[in-house]
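First, one chain by itself in structure tokens, the form predicted on its own.
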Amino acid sequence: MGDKPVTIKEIAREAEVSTATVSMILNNKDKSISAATRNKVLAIAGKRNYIPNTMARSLVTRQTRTIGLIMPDITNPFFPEIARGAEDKASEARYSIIFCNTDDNLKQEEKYIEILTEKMVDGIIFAHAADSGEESFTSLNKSKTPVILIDRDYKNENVKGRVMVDNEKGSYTGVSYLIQKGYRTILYVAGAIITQTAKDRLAGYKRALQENHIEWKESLVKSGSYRSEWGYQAVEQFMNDHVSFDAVFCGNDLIAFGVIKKMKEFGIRIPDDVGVVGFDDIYVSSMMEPALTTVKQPNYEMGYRAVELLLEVLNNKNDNLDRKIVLNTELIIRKSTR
């Protein structure tokens, strides 16, 4: 027989049984089938060390049991913990995932999209670049593939589903800690405010100062890029710009260590002379010097709902429920406020 892969038909020549019905035995729909059966098929196909021939399965079966997982930056430790979660979802329900960097580019994003569709994954979860807009994802509007957004929204008819967070609750919280802490001139430090998410955590920001009376002023907000660099350039253009301050609140955590950073050069004390708070508690958070107080995103959960809700979708094809799913933030207490 040398090294060649034993198929279905040898197995039911061998066991002396239809083909139809090695076949229900190996994919776990052979309830009608008596045990003995079943037992002398699965022994066989034990010893004859058969594998499956999952190319052959998907064209007969229209499904891959492939997911797609597109992120738009792994360098940065919050998508990471995302990608854990969906992946062990994933595996408990037998599924692989295809994993794809976009580096916050929509070009890439576009491409995997593409490749994703030609290479017919079941469904795909995405968390799309802070730069996306409404014109953005031609290829999205093209496939027929199920998608779950992650983290970030957009509206677009082959989204299924939507796992969040409530940002704008989130913001308001960080920033309303400040407040309790006896800080009042809060400047907020943002990624680009494009995406819902973006602009769901700055309403908290204001929600927050008008709440407590004190004005909102647009000259205390820069947006640009969730990098460390962003935040570090950020401080240093309120400095040159002479502003006066004694908290940041930050769209992100490494946006944080940008301002703390650049904080320290100027010689700023952390917390007494100004309060600093971040957004996801990433798992280096608790190491800064001082230590952040954040608002803690649940990524991990966020993964793996994701792909919950995915194959939920999958199993009700026929319905055209727009399933989302709104988990908490928490805020972190840490050194980094008085």
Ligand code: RIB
The other form holds:
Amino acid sequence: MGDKPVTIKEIAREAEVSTATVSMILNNKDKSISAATRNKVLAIAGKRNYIPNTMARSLVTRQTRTIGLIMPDITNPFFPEIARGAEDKASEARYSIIFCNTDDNLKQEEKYIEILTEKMVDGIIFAHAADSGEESFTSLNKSKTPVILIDRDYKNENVKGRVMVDNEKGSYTGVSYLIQKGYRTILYVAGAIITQTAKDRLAGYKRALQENHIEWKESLVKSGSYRSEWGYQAVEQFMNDHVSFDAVFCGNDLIAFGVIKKMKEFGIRIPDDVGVVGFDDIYVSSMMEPALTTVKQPNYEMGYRAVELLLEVLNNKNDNLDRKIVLNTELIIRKSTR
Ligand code: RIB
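Beyond the form predicted on its own, can we have the form predicted together with this ligand?
Below is the whole assembly, all chains and molecules, this chain first.
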């Protein structure tokens, strides 16, 4: 017998059926085959430790049952939670995920798109790098691999679906809450303004101010990156520019952590002197001192729904609808606001 894996031909010979019959049974395409034959073949395959050759099957079916997931920053707890949701749904459907982290770097992003295309993934779920420009989709356009955008929206004809949150409404809710609590001079420390998420949050910030008859001033808005270091630097810049403020709306929770750290160094009391609201509600935000008031994103659900949508697209090849799923955010009130 030896250690060579048993072949379909050897199973057929022992079961005294054709190799076609064995192949149909092992690929669950055996509706026309008797239960007795199916059970005999499966018993032999089990006894002989048959392992399906998925690479060989992929060449025939042109399906690898593999999905590429490209995320921009694995060090930000927001994105691994997306990956968990995606992996859970993929596993339910017996698909596997290849996870790629681009570190918000465009060249890295292009490289991963090419690698995933060469590996013949069935589809790509993609949150683009924060330094992406138009050229970000060059490789995707060439590969024609179906793409579902997640979190960061983008215009591209190759996109077969989108799973986003309503960032404008989430931002509007967070800033309106600050105003409701009596704060009036509110900074917006934004992430990378190239991302649609940052732009939509700016729109929500402006709408909340305007609806409360507070003039919005460009001098109260700075954009940078979705990192804590940026929040720390932004507060330093505002203080050096002698900008007075009583609240800070942050582009994400990591920015809020940097904002709070710098304000504490200046002896500013949170929330009595300055209120702070974040965005994402990553798991550490509830354990910060003070615990962060923030706009919660359903990131696990975003990942789960993105895979669900991709599988729907794959099963409806001729359907060119560009489906868009928009999930809601939720304001989580903690101790960084009055
Ligand atoms: O925390 C990273 C940010 O970038 C999140 O707010 C997410 O929406 C993404 O755009």
